[in-house]
Structure formats: C-alpha cells, structure tokens
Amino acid sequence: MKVAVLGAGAIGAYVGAALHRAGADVHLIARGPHLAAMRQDGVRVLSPRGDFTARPHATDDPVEVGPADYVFLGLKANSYAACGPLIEPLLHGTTAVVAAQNGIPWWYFHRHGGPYDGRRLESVDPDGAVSAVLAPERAVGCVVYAATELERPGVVRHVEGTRFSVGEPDRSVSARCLALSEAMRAGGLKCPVEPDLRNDIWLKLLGNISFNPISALVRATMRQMCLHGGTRRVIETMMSETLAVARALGCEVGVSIERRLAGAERVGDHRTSTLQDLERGKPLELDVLLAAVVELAEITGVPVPTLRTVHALSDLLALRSAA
C-alpha cells in the first residue's frame, strides 16, 4: 500500500509515521524547518502510549513520490480549492483521497440520497472549485478523534485519542475503507468503517464548532472553556442548535451535550486546533465548522441564532487575523 500525505501537519505526521511503523509505504509531503527535521531526524512522536521515531520518505515535491493508492490529506479545508497542483501527481484511475478535515466536507451530500442529494454547499466548495480538484467520488471521509500538536519541528505531540473514523459518501462498507482500516490498526490507531460516517461528522463538530471559535475567541483551552460557566453555557447552547440541524438532517449523535462537555473537560489544557492556527498567524478553518452549518440552517429552516452570533464574531477574527 502506498500512501502519501499531502500536509504532513500534527495529524499527518502522526499518521503516517503509524502507517510506516506498520509496513506502508509512506511519503511526508510537508515544507520549512518541519520537512527538513523529519528528513534529518525522521518524526518524532510523543506519546502517553508510548513514543517512537518513523523515518518515511519526506519531501516538498509531489512529482517526487508520483500516484499513491491513498492519499491522506492533512491540509487544512480553506486551502483545498488551491491544491490541485499538488494534489495531481499523486493521482491515478483508483486513488482514494482520506480527507480528515474538521467539519462538514464538501462531498457531503454526495450519493446522500434523499431531498438534497447532490446539493453543493457554497460555504464549504464555493462556485465548486473544491469539487473541481477533489473529486467527490475519490473522497473516503475521515473523522479524527486524536489530539496532537507540533511540539516543534519533526516532533509530534500526541495528546490523545487514536481513533480515525473511516466511510463512504453512499454509505457502503468498500474494499478501499477495509484496506485502510486494516493498515491504520496495524499501525496502533483505532480505525474503524462506519456505515454512515455522517453520524461522526456531526458528533466530532459537536465540539469543534462551538470549542474551536470560542477558544481563538477567548484565548482560552478546553480545560478552561469547561470550567468557567457563562462561557460552558454559550457552548451548550451552540451544541444544541447544532444537534436540532444534524436531526433535521436524519443524523443522530447518540452523545449528550454534558457527556460531550465532559469528554472536552477530560482533554485538559489542550489548545484547539483552531487556537493553534491563530497564535501562528495561520488562517482560521472556520467556514467548514461555522458557516457551513449556518447554511444548512438555512436550507432547513432551523433557528441557530447563536451560532450566527458566534460566526459573524470568529469570522471578523478571521478577517483580522489574515490581513
């Protein structure tokens, strides 16, 4: 099997040095200080479970590692319209893309079924520049439990959580998803396939659409947000406007808002991903986490008054913060 990741980050670092470990054939496709470390020193991973250092193949030249049977995209969601040519030579007839973005995906509603089936969300694949460059039907979709940071160059920061929700758009169980799970849990990651992997996407933003903006926000981490109480009560009421869009959309969490918090809580002192991105001077991922679901407010008939509250402050940060 061979697999390339595209924006070997925190999470791609960590999943392809775990898909090494397991035997794959691994290339790290990354920049800067942080690509010259991993080919000085391999990565480094730190972890509660245990650490350990990869040595795959990385480099800064997709053209160098040619088409992959997976490609694990690591890139953040606002910079996959302009990915193409990165993303092209990686490429053949059968190549699937993992997308382990936060939020919801632009291949949503693709194969869906249903009264919106094949609909184009604008906030999350404007004008379809996204669906130009990624086709939907080589999307695998992936959701990430795990939290790591880049503790420094080459060096992954596993905080926790292994699991990596794996499914497809029409909700098969694929001999492509089978193979992937396959090499991700013979590297030590929890990689189960998921009937309806959107299920997952709406429990994992559960968190991230209201901890993720409230945290740039406020400067604040997870530990932080849960235990101060007005703050806890904005995100309650953002997790519940975001559960009454997911069920007018047929998806049910099957996790309470305060088990949700509690899990958050347990995290600790953990910097959002969207905190991180802010301290760095990286732009904000939020039109995935926020507006993409104010717009399936919209198309729903749901009321999100918070949630709109929320995004027209993030996304003025975000306005900010890029200029």
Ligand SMILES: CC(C)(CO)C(=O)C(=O)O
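Next, report the structure of the form predicted together with the named molecule; the form predicted on its own has already been given.
Here you get just the chain by itself.
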C-alpha cells in the first residue's frame, strides 16, 4: 500500500511513522526545519506506549512521490483550498483522500441521503474551492481521537489516544476503508470502520466547538475552563446547542454533556490547539468547527444563540490575529 502524507506535521508524521513501521510504502511531504530533521534522522515518536523511530521517505516535492493509493491529509483545514498543486501529483484514478481535520468536513453532505444530499457548506467549502481540489468522491472520512504535538523538528510527542475512526460518506463498509484499517492496526493504531462516522464527527466536535474558541478568547487551559463556573456554563450551553443541530441532521451522540465535560477536565492543564495556534501567530482553524455549525443551524432552523455569540467574538479574534 502506497501512502502519501501531505502535511506531515504533528498528526501526519505520527500516522506516517506508524504505517511505515508496519511495512507500508510511506512518503512524508513537509517543509522547513521539520522536513530537514525528518530527512536526516527520521520521525522520532515519543509516546507513553513506547518511543520509536521510523524512517519513511520525506520530501517537499509531491512530484517526487507520484500517485499513491491513499493521501493522508495532515494539513490544517484552512489550507485545503490552496493545496491543489501539492495534491495533484499524488492522485491516480482511485486515490482515496483521508483528512485528519476536526469539525465538519467539506464532504459532509456527499452521499448523505435525504433533503440535504449534495449540499455545499460555504463556511467549509467557500465557492466550492475545496471540493474543486479534493473531489468528495475521493474522501474517506476520518475522526482523529489521538492527540499529538510537534515537540521539535522531527520529534512528535504522542500525548494520548490511538483511535482514528474511518468511514465512507455513503455508510458502506468499503474495501478501501478495510484495507486502510488493517494497515493502521498493523502500525499499532485503532482504526474502526464506522458506518455512521457522522456520529463520531459530532462526538469529537462537541469538545472542539466549545473548548477551542473559548480557550483562545480567555487564554485558559481545559481544566481552568471546566473549573470556572461561568465558562463551564457557556461550554455546556454550546454543547447542548450543538447536540440539537446534530439531532436535526439525524445524528446521535451517545455521550452526555456531563461525561464529555468530565473527560475534558481530566485532560488537565492542556492548551487547546487553537490557543497554541493563537500564541504562535498561526491562522485559527475555527471555520470548520464553529462557523460550519452556525451555518448548519441556519439550514436546519435550530436556534443557537450562544454559538452565534462565541462565533462573532472568535471570528474577530481570528481576523485580528491574522492581520
């Protein structure tokens, strides 16, 4: 199996290293000092499950890699629309694209069925710019429950979790999902094939839609946001509005808000990825988390006053931090 990891950062390099050590033909596409370190010393993974080093091919030139069976997309979601020249050389007729992004993916309504089938979300696929370069037919859905960070160039710290749930937009259990799952499991990861992956998308999103923007607005850790009565109530309300949108779209999240908050509190004094991006002056990946659900609320007619308020505040924050 040939796998190209486009954007082999914290999550991409981790997946690439795991697949490579199980024998897959892996090619990492990255840039800058991180690429230089991976070229020289491979990917060093530091993990509570055991440290290891893998030495897959690493490059900044997708043409050098050529067409692959799978492209694992480890770019931030706000770079998808511009990734055409990077991904084009990696595609053959049946290449599957597996995106690590949190939030609502560009393919969400592809083969969804029902009244919303085929609908495009402006917040995640503005003017169709993302689906123009990432054809929804290629998409294999993926919900990443693992957490990793780039500790320094070439060195990935695996914080917790090994689950990468995958699934087809049309809910079938396809050969391409099963083959990917087998390769991921051989690399020591969990990779269930979920017919109802959209339920997983909402489950993961409950945390990201609330903790991520609030953490950036108030510059607080997960534990601090849970322990402060005010932010805890805002987060509970955001989660409950999000659940209402999910239900309006026929999805069920089998975890209560209380359990979701207890899990988040256990993560402790972790700075969310959005807060880390803000502190590093990087673009904030909030459209696929918050703007997308506000748009879905409009489509389904679900009232989401708190999501709208936090969206307004964090949208200005994102604009100001990009300026």
